[in-house]
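To begin, one chain is listed below as structure tokens, in the form predicted on its own.
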Amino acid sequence: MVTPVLMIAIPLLAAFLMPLIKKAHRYFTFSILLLNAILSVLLFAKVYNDGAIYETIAGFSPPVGIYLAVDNLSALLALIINLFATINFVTSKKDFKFSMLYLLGVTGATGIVLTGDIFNMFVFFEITAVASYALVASKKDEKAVEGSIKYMILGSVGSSFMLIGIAIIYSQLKSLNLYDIAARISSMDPKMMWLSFSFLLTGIGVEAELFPLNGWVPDAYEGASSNIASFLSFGPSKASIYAIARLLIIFSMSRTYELALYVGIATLLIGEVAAFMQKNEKRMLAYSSIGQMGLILIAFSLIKDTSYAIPAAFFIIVSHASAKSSLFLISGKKGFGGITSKYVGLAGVLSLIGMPPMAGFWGKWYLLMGIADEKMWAVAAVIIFSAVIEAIYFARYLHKNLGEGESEDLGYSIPAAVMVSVSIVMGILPLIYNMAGGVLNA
């Protein structure tokens, strides 16, 4: 029987065993990641065929016990995180400490999307954040340390806000189970409910790279090694934006959806305009990531209004995770010096700007369809304007890099090619719409 507990317990235990397996740490870590990737495929297949999985830990029923809840979208995100983490780790050539931190980061990101308990979500956020701070700094140069410190300072503030938000909910409902909270949220004092949502959105928004909480992003991505910048783009950020989607459904107030929409629009515009102004490519990719996270939040803010919201968010998440993480992987070289790098660069950019038949096209298509249904023409204009800016700076990026460049490192470009191919596959398979259409359980 496939159980989501294993996907958290196995990499966590392996991380603590790492000091005992110093010499074979790379093979051991890759084996654990591969096992988790296989489990994530089996878990998704089970959820897709049989419906959502709800599992209690140690036999204590909710709202007292720890609870795991896996629906279609959370299973898909767990699959993306663990599959890409396995492919990305192939590029790692560092010591056992790096492998240990990497496993902890994967554990935390997986736990965030699988947990059904808001306090355990906070614990998984902390595991992910601490591992990410250290992974960014593992490059051991001035920019890496600066980026890590900024990330840590803002992340610590975010953690405090998240904890305060959880405390407010517990003081009102005496429960930490997400489903129990959702069922009883209307009994909370309206002011306290709004206050707790604001604290939680602020806390999680740091990891989700939302404006104005994303000051750490360009420095951390620029300072980090290529494979860690890649990890940040498909791991912590995607788990965090999913956590915000769950909050929106749990609180389910028109004002919370409206706030999420405004934050998403601001994040999208500022991210894309800032990316347009960058000359450093890693900073450009980082600001572009901020813009994409804003686009995902806009999609999630429409969950209550249109059935297009979930498919739109899913396709944009897939596009960003596969395309942006692959572009970060090849960012260590000047120019696309080989056929594989050229393929990665071209496919990644086409997906991000929304060209068919890439996953990014379907994400923007479904989002615009949903917005058109709701006659939100101003929001549509913002998205189209941002898409034009995005196309311009990525055209400049391709023009600069598609010529002759440094000889490519196949150890990076081949994993990147595999990752970006996911966006092509997801864009072509018509079955994906049905897979993405699973509604989040509130």
Partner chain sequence: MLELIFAVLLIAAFATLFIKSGRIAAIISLIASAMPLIAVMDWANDFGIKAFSFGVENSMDFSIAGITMHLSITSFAWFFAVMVFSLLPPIFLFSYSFFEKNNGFFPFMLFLITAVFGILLASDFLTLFFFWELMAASSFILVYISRDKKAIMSYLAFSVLSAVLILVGIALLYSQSGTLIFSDIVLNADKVTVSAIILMVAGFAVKSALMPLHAWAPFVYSKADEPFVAFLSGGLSKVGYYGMFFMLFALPGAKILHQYFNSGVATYLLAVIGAISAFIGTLLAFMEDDLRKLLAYSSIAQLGYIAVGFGIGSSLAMAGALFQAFNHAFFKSVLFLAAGAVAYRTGKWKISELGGVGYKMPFTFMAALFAIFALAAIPITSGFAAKWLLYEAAVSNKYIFITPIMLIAGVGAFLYSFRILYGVFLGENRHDDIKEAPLPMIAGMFLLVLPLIIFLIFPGYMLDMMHSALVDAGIGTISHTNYVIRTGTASYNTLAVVIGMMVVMIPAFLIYVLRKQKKVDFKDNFLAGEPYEFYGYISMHAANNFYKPIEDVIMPYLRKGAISFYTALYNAMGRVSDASRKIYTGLSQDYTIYIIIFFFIIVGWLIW
The other form holds:
Amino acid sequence: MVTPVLMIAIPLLAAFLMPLIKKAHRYFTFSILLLNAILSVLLFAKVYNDGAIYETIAGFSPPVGIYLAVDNLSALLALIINLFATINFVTSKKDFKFSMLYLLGVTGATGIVLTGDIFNMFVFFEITAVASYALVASKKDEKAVEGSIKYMILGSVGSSFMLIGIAIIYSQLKSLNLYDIAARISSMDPKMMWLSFSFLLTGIGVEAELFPLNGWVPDAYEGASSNIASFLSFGPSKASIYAIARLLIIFSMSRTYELALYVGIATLLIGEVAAFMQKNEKRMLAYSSIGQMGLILIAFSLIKDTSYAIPAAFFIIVSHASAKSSLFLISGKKGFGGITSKYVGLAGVLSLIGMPPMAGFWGKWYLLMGIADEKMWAVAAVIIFSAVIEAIYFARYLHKNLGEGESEDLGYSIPAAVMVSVSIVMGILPLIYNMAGGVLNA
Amino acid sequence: MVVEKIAVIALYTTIAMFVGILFMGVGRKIVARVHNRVGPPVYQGFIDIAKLLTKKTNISHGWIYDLALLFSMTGIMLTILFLPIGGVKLLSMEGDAFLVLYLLAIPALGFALGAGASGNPNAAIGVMRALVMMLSYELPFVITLIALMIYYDTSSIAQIVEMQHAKWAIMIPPFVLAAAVADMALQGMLMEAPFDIPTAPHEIASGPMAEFGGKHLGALMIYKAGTIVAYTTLFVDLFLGGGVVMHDGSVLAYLANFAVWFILIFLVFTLSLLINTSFPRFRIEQAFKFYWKYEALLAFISLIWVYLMVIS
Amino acid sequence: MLELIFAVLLIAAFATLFIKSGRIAAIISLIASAMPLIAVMDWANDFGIKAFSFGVENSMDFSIAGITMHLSITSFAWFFAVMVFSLLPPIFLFSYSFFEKNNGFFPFMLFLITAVFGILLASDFLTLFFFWELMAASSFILVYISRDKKAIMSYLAFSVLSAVLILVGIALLYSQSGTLIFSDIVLNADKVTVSAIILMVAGFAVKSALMPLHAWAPFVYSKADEPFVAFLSGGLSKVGYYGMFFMLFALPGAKILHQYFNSGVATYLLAVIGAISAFIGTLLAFMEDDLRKLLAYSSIAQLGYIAVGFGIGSSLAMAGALFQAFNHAFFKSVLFLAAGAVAYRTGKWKISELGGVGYKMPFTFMAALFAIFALAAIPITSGFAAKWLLYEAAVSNKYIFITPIMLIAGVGAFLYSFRILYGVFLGENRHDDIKEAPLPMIAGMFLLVLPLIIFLIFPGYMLDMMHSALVDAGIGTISHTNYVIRTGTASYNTLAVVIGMMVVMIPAFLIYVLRKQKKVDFKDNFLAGEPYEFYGYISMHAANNFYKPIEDVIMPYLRKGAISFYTALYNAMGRVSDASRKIYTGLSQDYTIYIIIFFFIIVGWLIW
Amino acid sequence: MGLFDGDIMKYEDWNKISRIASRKSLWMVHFCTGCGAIELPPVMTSRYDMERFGMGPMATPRQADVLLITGYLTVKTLKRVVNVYEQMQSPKYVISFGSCPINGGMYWDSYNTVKRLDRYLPVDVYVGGCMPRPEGVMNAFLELMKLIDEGKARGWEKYQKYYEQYKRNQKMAFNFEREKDEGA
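One more: the block was the form predicted on its own; return the form predicted in complex with the partner chain.
Below: every chain and molecule of the assembly, starting with the one above.
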């Protein structure tokens, strides 16, 4: 009954219907997002009970047709993206164009997660990216436009790299299906294979905020309004890091994993170190996001070797999506105005630095266990270092926001509280460990 | 048994206090002779204490101020119980050198409490100097103490005394150095020049004692007498075999040991007085530097020497 | 029953989160905090001590899909539990008066208690680490309430450092032995295990404020709410030492270290660090003017002794260390609470601004006085027995470096004790308008003084209490009766001290009783003949730069301490951070070039 | 409680011990008010050596038994002297040096000196001369000892008995000074 197609089709359709429903566009969009979130819950339940769903569209069989593949992790990610999108949309106060773009962005991010076809993935990338450029610019001040333009330039460079990568693969294997590619990747000319991998990694890496492809990140996050910054941190970035994980699994060579590990470490270090002295709150959070993306990439780079990698990555994604999004939502005020935003800030920070009862704790636990499995002590040292750095600047962030400031804007802080409570729920019920275990095998 | 023990304790503390008060007079006599004066009679200490205890009026600054009296007298007598006097072990088998070190702090702390409660700023400054002086001289002193403990493999003073039956510690080369260090530490403990700045009368109006008068001061003088006996006995026990010359347990041995102990503490006290009369005062930080730089170094050399001797 | 205790604690925590009044929250917390204490009392029967039985089971497995948390009480955890949980009801009693409004102290304190209960009960590493982190998080929020920048930053940074060190240590151990359950772990003397042990001990040492990792303590202790600081110094630091005890003796890490290094060098190093901690902490303590900072450094110093005991590791030393831990838990809590009571009435922290409080708050002063006697290890208090055991242990092992340092630190304790006594409670009577602290505060402080009095004459009771802990950890106990402790080389008889004291007290007591005296005002004081009124405009309280002469000598050597090292590190890191942000030039063309360079690098790396 | 007041021991007996002890142990307060103080060092040091008699200087009035008024007293100094005297513990004695405390001496017409000390403090022994020589000072000490021995040095009891009068006199002197200050 529940099919993944609906989750892409409904919002896409709704987005195009938007100009017709100008008046009630906010309620309409919200109900669509809510529907999508409910669908994703049902989808997750189905996938959890019956195993992965592979679905073709319009009757073409796999190597040729559009193809959706949903396993536990991608269903969960879709759930998170749609759930947070629903909560986040509550804060929107803009016109129908905004709602339309927002729906498109969510569609794209969901599509990236659910698709099983590399070209589709590219298309969804484009959808979410273009929507994001416009969303960043929707604040309509100088900084927003600047951020948007930088984002757009780099995003389009990235897209072209990605497209070239896809072209190389297609020229070699005559296939766009991810599973098909994964099965036949060894038959490729090695040089072509490496070349295509490099193009794809570079292309997706721009969206996934990997160093040094992430030049747009601080400007775009700083320029965007708080709810869009929040959207960026749970939507496109999480979807694209998931795409990188799929890429790694497809190419599944020890060199690619090694490369991912190095890129992850570099991203982690640069992100955390840059955030350390950053006084501007939103930029600091943006740099911190970069660091967290590095951490997620490190976790993904261990997929092949240890079963702890996926839960680690999953918990860090949940922790980061919920905590960072809520922090972005309550940012931009002069301090935590009231009790809600104070506790949201605290919970968010504690989740990010990995303290229970938040999801971040389990992320840190599984990541370190995975690293111990691999005996990569240098990585452990890097993580110790970055954790301490992170603790210091987040402590400063918390202290800076202590002022009584303006009175609390409950319109922002309650959605933020709901978001951060997701992290707490995930932390308290580590039963997700079982659900996330043993998924994502091609 | 217990009654007997208590009687012996009472007897010995009385004797020790008697000796201490006597030494105060003798000390003044000796100093006077060095100054080419006649000096007071040797029993002057008794007269002074009698006068102070028979004063007609007394002031008090509250109950903590009064505690000083109780603490200082009790503390010093208690310390004497834990020191072998002429080889007689009162309670010294029930405690050891660490206990003695800390027991010596009871009167000091009580005294400091009383001085603090008096509210006199001079008293507070005096206590500060006394405490800093304590910190200063304790370092070289504990190092020499540890040297002894390691050499004799015991921390009990009674056993250290017993083990010196054959040969006094001071006859062993490293302990000559240690004894010299400990003697300078003794100078600080007794607050004799050059380390008498805590109670400098002209400078801070005799420091901690500034507000004490009458019976309180009388009790403090008894305490002072006690410190003379306690510290010199400690020195004699540690380095000079506790004055034990006969070991057969006869009455004669008791008397002889007691006599030798008396002579030895008198000599140690006289040495300290002679140093006292020949030197001006150190400032407090000079004293601190003296003890922690030179004295501690010498003490540590002797400790390492002993350590090497024990190990080989 | 055990679930019930956790449930009550958590429900109370959530309930107090929504209660505005500090009074009601304090009562709820008081009742909730009695729950773990009941369990602890109950478990006493398991470890050879007669007590009431309430039928609390001593182990529990808590399991949700895939993850099982094993909880069970061990003898050494029980010993630490006794000291930690007996602190809590008095502290909450104190808080009843201290907090008019509930500022978040009560709920997070209850979370903290839950976490500590979990840590002490944990019997696998996941549980241990989970509750350790919960403790770090809730105590961080309690620090956060203080609103002080340095406290918040240093506490979070060091908490995370400790957590990550422990986590890496656990990961290393796990990679070696493949299990997280304590009883299944078999250790070998190899490089990984040894580094795991060292990392974890370092991680636990952060919470115990051991010297190079102590930098958070002065800031946090001096800024957070007093009842919390009392628990932080009294209770949480002991949890850190519980971790160390567990690693070194229960696992047993110390043996592994001995095997690996072929000598006791690693544990000796721990003892040296502890001794230096005691020494430098003492020096810094008596030069401090802020009462709470003074107590913080004093805590660092007193906790250093415990590390010395752990480092030496003989039965004598361990008995001393545990005894010292127990004493410190109580006397330092009393001192912090007394500081809180003084601040509650006067609103001042600087010793140079206080003075004469003891005349107006005699009961607070008496509680503090007793605690200070225990702290300075005056032989008629229980504080001495602990230090005596440690000194004996050090000397009988012929540690020529540690012993004098420990002893001189013990002497230094008199210096800062006097600083508190004189600077805060005695001296010039400057506070005419204050009253004695409220009754609950005094009751709380005196309840905490009570154990110190019990173990005064009967240190044997304490040794009985730690008996099964030491035996279970394979250390062995020392021979003792109720009031005599015997070591190979000496003995300490508290009864002899007390009886001897009573005998020699007679003459002093006679003079004391028979003195006829006139009580005079503070103003009737010898000031070189000047009447006090003439000095009305000058403070007669000698408390500014009290130890200035010695400070001038010592400070040049201590200026480059750990805190300045961390500050320099922070600044250097800040410069690196500023430099690293130069990468983000803000120019799209630069970023595009980065992309292209990145592409060529990975292509090159992958293909060649 | 009465051990020292006659409940247990007869007051006179106790008093006798007290007198004997305090005669042989006179501690003087180190408070030099005038030029006569210069005569004290010879008395203390080896030539005359007052420590023979158990005498010695003490740092504070709390510890001392004898107050030496070594020369003239201004009104301003008198205030301090009275303060010091009142801080001393009984029994306490006053010795006045030279002619100034007796009748003003060479300052007989000064507006600012105290002409007759015994209006303000009970003086036990006067030493005449301007200044008295050390022998005189020694003699005064011996005289004081004799008086104590005979129980005649009762200045402190007099001060207690006529406290009001002494206070009134002192107050007059101080007030004179204050009025003068205000007038100037």
